[in-house]
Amino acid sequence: MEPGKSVLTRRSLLAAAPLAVCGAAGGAPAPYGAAPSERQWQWHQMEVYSFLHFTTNTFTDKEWGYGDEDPSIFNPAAFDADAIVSALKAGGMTGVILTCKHHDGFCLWPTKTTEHSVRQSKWRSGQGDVVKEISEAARRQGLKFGVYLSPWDRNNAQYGRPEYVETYRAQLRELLTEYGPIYEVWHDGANGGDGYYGGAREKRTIDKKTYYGWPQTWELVRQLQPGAVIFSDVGPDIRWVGNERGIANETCWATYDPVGDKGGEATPGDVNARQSGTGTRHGKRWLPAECDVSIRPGWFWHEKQNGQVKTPAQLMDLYYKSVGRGASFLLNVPPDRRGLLHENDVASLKGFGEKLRGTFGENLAAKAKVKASDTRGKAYRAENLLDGKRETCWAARDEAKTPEVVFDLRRETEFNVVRVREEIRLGQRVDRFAVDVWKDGAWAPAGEETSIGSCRLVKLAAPVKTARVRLRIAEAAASPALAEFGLYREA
């Protein structure tokens, strides 16, 4: 039996199963527009996860290797997968995506497709497998595992010819059948250019739209790992946010109809990235954004950047501007030449994780008395907003597009963060909402935002203290269906 086969069978059923929504099926609101698949729904709940950029670049002090690196230079003598994953978990990460092969073509597993791999390195006397050790450590510690496989390969002599596409798919097949469940498959948009190419040392260009045969390649992923989401500039499951700063636009729709940089069809490596941060309101595809950023200025470890690690406060700010705008937060933390995360990175992760848990560990509205101006019935009562479950929701009747909910906190409560979630399995329905607080015998505005989606965080300019809070739907394309409401005090 292939490793992970029984798991893949279960995940096949999961991915193919129809999405159930909150409340009684017969009285559920009709979905509005595009909605997530089961695999996307599961991904939305992860929110914060990590990249590990690690290859020969770590030892050559480069960001993009040329492809002519001697594999023997890869020798992380103190490599400890459990220590790496433990630090990521302390930072609140729910998964880890390993750069199994970057543009230099060096493979971190003993692939049968090329000699340019760990098999030819000094590490573990050529018997090591970084992919295996990271994937198993992630599984032991409860994190999901994903793979990054660069489509561009500056080492491979076949690159630019049809034969390479088969090699690429063979590498993908190895990663998706030998390392257990995969939650995300990541495809970079960098395609073609100068390279070693088996000694040719030349520039090779390819037709980004046709060369890789993306529909067939993605179908292979669906066959082998049906529960995995696929990321590229244009999905098909997760889109690039359009920058490497880790920031989504203040209005960020989960629906998106991408176009090429100069118009026409969009493909990996050719997309109008200026539109990616916002998405497309009423778009035809559910294609939520992923915000990638490195904890350091570079994506790979460089000794000179040890003093330039982002602080916990900076990471928290990025969390508000990614997860807090309905996207995900993909934080790169590159191992150093020892095969460990640097102490400065570990300390920053620890501080960030403490801030996350300290802020969102308790919903200060959890015991509030709730009253909605409109409800669809008992199955969709407003109390569902406070039960801590994404599977339940408050929903208004079809004709009520601008209802409100009042939360009586029973006592004066201080907070400065508001979290709202839509029942996204019914589509993205709300265009604009507001939060008011009871002050001096009247309602006073505290914050107003646009898109909600999977998660919207409203960080107030200063903490407020009140005994009553009101959530108002100011504008909606369809009657609102919300899964959660929470009040928090930032740690």
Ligand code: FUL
Second form
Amino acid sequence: MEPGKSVLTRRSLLAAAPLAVCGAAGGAPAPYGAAPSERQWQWHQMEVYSFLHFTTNTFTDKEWGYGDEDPSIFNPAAFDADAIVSALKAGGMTGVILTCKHHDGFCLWPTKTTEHSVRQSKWRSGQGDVVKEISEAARRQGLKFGVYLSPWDRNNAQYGRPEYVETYRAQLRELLTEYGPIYEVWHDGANGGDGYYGGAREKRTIDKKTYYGWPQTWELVRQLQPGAVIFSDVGPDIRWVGNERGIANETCWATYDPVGDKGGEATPGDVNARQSGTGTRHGKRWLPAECDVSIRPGWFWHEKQNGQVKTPAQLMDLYYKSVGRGASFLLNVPPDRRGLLHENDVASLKGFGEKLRGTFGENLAAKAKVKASDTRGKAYRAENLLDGKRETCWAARDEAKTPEVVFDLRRETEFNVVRVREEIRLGQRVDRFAVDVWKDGAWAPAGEETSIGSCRLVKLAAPVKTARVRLRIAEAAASPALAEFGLYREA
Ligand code: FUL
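For the form predicted in complex with the named molecule instead of the form predicted alone, what are the coordinates?
Shown next: the complete complex, the earlier chain at its head.
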């Protein structure tokens, strides 16, 4: 521990040593600015994953339970973790984060810390464990598993006092030691207010900066699950994008130096969210954005919203506006009272998954002949852009900040999506780039964008047909290092 250091700058919580990067050691470009830690690098590969919001709210038709719900009402008689996870998998999800405890305080696992849990429910006569079943189903089906543990607890009598913080950490300890590998630990920023609080039924206000002792809690996560990324409004690994609509800013930097809503130090629950969608160009910390949104208007299942499930086309649009801007897409799909995903949600997920696979299944530039205006040697040749591997890259010499690459597709090819990835382990280097297509004997502009980071999708206004495409780096802080380039036709 480093006492006296702020929540965000404690060295032990920041990025680890720089990662080994593509190509021969000697000729590697020096990293530019902040770069991802190993756990962030692993997380960047996931791109689209899901939330399951499930608690007594599912049975009371509420979004925020007060904390006085009778635990016996939790009774998802047909609960089937494998059916839930396989619907998520069909939707292209790479992971699942479960609300192990939401603000109402009801625990979905038989915790030793409180009576207010599945043990007091009718479900499986109090013998069930939702966390166990979802985590095991996820592992069986190849999805990673994450936990959401609400810091605000409207049931706990001790909430607002130091004792509760110990309880919160004990709950985290149970979740991080009894359910296998965890890829993400999720803390929301809804802090304090009215609640039941063991019968007190009053308003409890906490000091967001000091009450939870976040640095110690995050140290605990590091100790118990070193591979897990920690999400909150301000990281330390993954940042909130600043809205709950699933949308990153058109320009979205993976680096971010957050400040509080009214200036000063930022902390979970107190961040200038207007800046979170864009991040900070040349920021000191690698703190990429996550875009959370629900497939329905609410986070929990409500019968009256069965007709308001987002369509596959709407989900695809959100994918372009999150993953396509270098962030991740966290899609909530809430189980219903049966303990299953509703048929409409399942159908939407399936349609979305088909669109994703249909669009990105084949890189139409894979067999292109590639010619770069600059390369820093064989290990960094431009062919690396087409090998389907994020671990290899094309890199220009230090002095070549605005090089270009021409892809000769060998025959007329139709596409409407371009995907570019930077070698983010060398930092975020490119400020602006353009894509041109060969048309009637000259280059014609097809698209221009700013930040790239781990992924940039350029969706063209209409499909184009051409035999040659040019990628032009228009502005960069350091010579570019790009991992991948692809052309796709949206299904
Ligand atoms: C917020 C909560 O207040 C909502 O209920 C939901 O869980 C959302 C994902 O995070 O902070």
